[in-house]
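The form predicted on its own is given below as one chain in structure tokens.
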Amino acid sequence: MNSVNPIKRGYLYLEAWFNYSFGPEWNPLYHLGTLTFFFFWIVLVSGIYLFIFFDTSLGGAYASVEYLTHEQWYLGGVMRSLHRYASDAAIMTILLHMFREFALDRYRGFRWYSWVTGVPTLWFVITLGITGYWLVWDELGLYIAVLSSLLMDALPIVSGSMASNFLEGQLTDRFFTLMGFLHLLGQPVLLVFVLWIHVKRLSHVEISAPRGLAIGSFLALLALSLASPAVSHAPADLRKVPAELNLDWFYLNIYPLLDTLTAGQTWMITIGITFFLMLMPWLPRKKTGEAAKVHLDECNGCGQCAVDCPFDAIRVQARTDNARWEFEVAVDDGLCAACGICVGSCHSSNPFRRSNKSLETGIDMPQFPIDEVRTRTGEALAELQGDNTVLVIGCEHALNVEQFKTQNVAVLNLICTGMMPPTLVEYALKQGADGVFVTGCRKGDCYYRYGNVWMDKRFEGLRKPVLRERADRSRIRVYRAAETDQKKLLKELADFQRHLADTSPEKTGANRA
């Protein structure tokens, strides 16, 4: 079994853990992106509800809010709390998402971009936080509006001095309303426009959690809501230094640094920790393999490759070859992950056509050209002894099935199993295999995103090119599997081996097709 590093080992035990306890299609490691979506929801028609009630003045800012917190406590106060814990929850899910891309191995090579762009996110999500206990107008706002002031003066590129605005008698509603707008509206249209550009090179973008997992997520950030309310400090007072403050340490964890330390020393480890992060993609540097390349005497244009492509890097366009299509795929190679996932999805990837040249697809991988899968499989087949044979199909990113490899158990290692056209499993049934299991990263978690899901919506005729009818379900299997999960498929490829000795012509007494 290949090495697997401890973070990455511990990280798929947790995993797995949550897809016995949630179910693949519910577990929330899955859904971290949709599930900060559906967070941002909760916080923006929060958010909207309180605005009604808020007034942006000076003087009436902790009034309305403590109206809303005690008077309407059976609304008001509930939506201020889910304000609250949304927020919190949103920044969980997000440091969780780039930990699970770390721990996984999914933020260098060709991801550099969305861990690159998924850095300054965070930040905007915190400051927006930042103002928004600011707002409040307590102790714990006044506390982070002196230290934000005290943080921006240190900058070269502010001219004068926010701090003094907080002298006693100088700071006015103007200054008060001024950081509302930005809270209310300029923040959150920046937001999701920083967001914008982090789903830039993906497709597909799924945006909305399972309905199960919002619902039971909305169900406890209800209940802790009701069991634990948002509530203020004291009113906040220019001529009192507070002796208590509760801080949330998702948004506020910086502030206790200018306890000890200057402004200047704070933004220092900031910005260091941030470029820190941004560089992580090239330390070290992650190759990708070559990008896919289109062979146009074999493509009619149809756009099946364009429509499955995990990431955006295949683009429908007008004939060149003055062939009789009308169009023609091109692949951006900037945006390729070399995946192969745009292979199994060209009809021309058909292992049984027959020609006196090598087989060609409209679509194919430099490194691993459709033709050679074929050649592999026929040489892994050929030296298949014995009963209930195998061909067990794997990827380069799941458990390593050359581990598997017996007398009646041939292996195929591809780079993804949605590079896998579904006329292959048929192939190899032909070529004289008993059964085709196939695995490869688990349920849901693809590390091409999609390739999993198009290869399952193949088999089941969903998706083209799909599975045709005529071949026997019963001899294919499909078990996924991390790499610590060996064990386990072991057990399910023994399983499906006894399956096919029990349902052989011989013990049946049938002619199979």
Given for the second form:
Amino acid sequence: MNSVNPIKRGYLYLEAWFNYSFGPEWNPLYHLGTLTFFFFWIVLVSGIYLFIFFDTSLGGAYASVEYLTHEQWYLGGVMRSLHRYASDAAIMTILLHMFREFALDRYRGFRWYSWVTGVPTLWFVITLGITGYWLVWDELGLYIAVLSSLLMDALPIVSGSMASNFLEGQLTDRFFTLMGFLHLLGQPVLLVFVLWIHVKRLSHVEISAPRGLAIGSFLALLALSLASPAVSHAPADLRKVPAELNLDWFYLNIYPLLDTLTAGQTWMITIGITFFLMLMPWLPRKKTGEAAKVHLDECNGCGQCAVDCPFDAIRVQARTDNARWEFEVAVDDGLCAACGICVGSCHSSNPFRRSNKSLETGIDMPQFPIDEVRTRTGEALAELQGDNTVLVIGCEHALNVEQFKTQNVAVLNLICTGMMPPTLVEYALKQGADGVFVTGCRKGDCYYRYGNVWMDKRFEGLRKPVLRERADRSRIRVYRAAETDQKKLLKELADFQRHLADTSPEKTGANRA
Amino acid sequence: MLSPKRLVLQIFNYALFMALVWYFSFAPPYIRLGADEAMITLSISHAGELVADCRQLSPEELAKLPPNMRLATSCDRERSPVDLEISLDGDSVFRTTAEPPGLYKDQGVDIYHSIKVPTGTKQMLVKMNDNIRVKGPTFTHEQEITLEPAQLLTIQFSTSTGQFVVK
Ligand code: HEM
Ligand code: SF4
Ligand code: SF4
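Could you switch over to the form predicted together with protoporphyrin IX containing FE (HEM), since the one displayed so far is the form predicted on its own?
Now the full complex is given, and it begins with the chain already shown.
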């Protein structure tokens, strides 16, 4: 299986390295969104502190920042450094977040919405950083003010030359006050709003980073702030053009373009990149499977599927048929990712039901209905020969399990392992498999966000529908693997089969169910 | 809990991440001007002369207009483009022609431009033409300037006095 593209392969190795260093619970690549939020919190708290001492007038701003940096280095200086470095770290995590979604092909199909709303979010963060550097009113702040004005002048919306405001004798407090307002209030409020839009279509969105990761990141930021405190350039001087500037490339990368390009061309490039990024989900587009269908005959309105759906596509509503239940569910086709997780949530998906008839459940996937899942399981098991027979259950988005098929290993590929009702495992054991081996996306990283999380919880008896006590845990193994993990998986599978051999009834004299 | 091996690995990862954050927060430095360069910024806000004078309409022309529009003088609103050139020691370093904006080309132009120039003493000549009916400059300004490294010299124009202001 060498068909994994190099970008994804590279990403998966990086992820494996972080799993090795941090473990899946703290793997930063699984928490890039929450880490970004965490950095925003640091920026917010340190920003409030800086604001207390900041003089928002043109004449006093620079001196007030200098006071914070040098006279109050033990607190103000550290706060300023945290403010700067946490903002920079946020750009790093946002870029990694983008790269991850891209590398794992999680930006097309039903994910177009998250991707498209992510792009302006990035721009909002960058402009927030720009106004921040403006407010220091040092040589760098002046440089940003002049070049931003040139950019604004190129737009047909402002008449007159904004740039000429920054020549000696013309300077007024006007823009400075505006920047102060934008940076301290306008932009942060807007950012919260666009972030809300960004995650609006998802359910169970985590916004706090795991504690270990938060503590580690904070200590690392603090260490950097102490080792190399953030400082200003010389104060803004309208008579001078500083020969050398220490640009913060995370935020200010656009300005040097103006050395070689006109403001109009710079806009074209920026707008071009924005459009390209926003169109990426359709270059080429990816088809999302057919949405889940509700079968009211088998639905009692328990609502479990609505709670489990990671994409907020199911709503609970009053019954529309004359059944004796109070509620039913309905799927919003536009939101449905066709992940099948809801099928695993429904108690009616139990394959022991209706053994002589077609299996119907409360909510089902048209492209792979639960009845077919049961049929294929039966067929796969019927082909098994020899000892220590195993049914390997995998999913479409992780390591392809077809390659592990042998005489005594049968395979079943589901859309997502979260689609599997726990009773299916019992069913396979009952139908003759010596063991069931479940794989799928790496722990902490389900393609459909929560499929493997819910599955683990169901197996642990913490989430409905649970894997019953009487299912023999020694004959069930869960081992998650990405496309680059085939060797590890083979080793684990062999180990599982050895374990089955060691505990087989012939050896122990016991009687297996 | 955190094993010593993981602790070491994590410190390594955090250090690498923060090293990147630290580095790109100020480096590589951006060189805006060479050690022996200064900058001249030109900022002119000026309305060109009208393209044509007002003229008296003939009785025939007046008769064609609706009665409430019969004003004896007609004035075209279109203005001339503004031509501007700066030369140092006889070499042209910047030249532009700014067309008046507006649907009827009737508004003033804004020219804002910065040029990098070598330091030292030079003879500067600024020429401007704001009237297409006149050949050659309508305003000129000549001055010896001495530019220090990193100096910003500004050239503005005061429409009220008709003078360039060099600072
Ligand atoms: C301020 C910066 C951003 C923050 C704080 C942020 C945060 C988040 C969070 C919390 C999630 C939900 C993850 C989950 O719970 O599974 C998410 C998902 C996502 N984000 Fe962002 N994001 C940001 C910027 C971006 C950008 C710039 C892009 C891409 C252009 C992007 C693309 C996506 C995509 C494709 C998803 C996937 C949704 C899914 O799993 O279905 N985000 N983001
Ligand atoms: S298939 Fe997935 S996205 Fe669609 S309704 Fe079911 S759980 Fe939600
Ligand atoms: S889990 Fe099944 S029974 Fe419960 S609401 Fe959903 S479809 Fe209906």
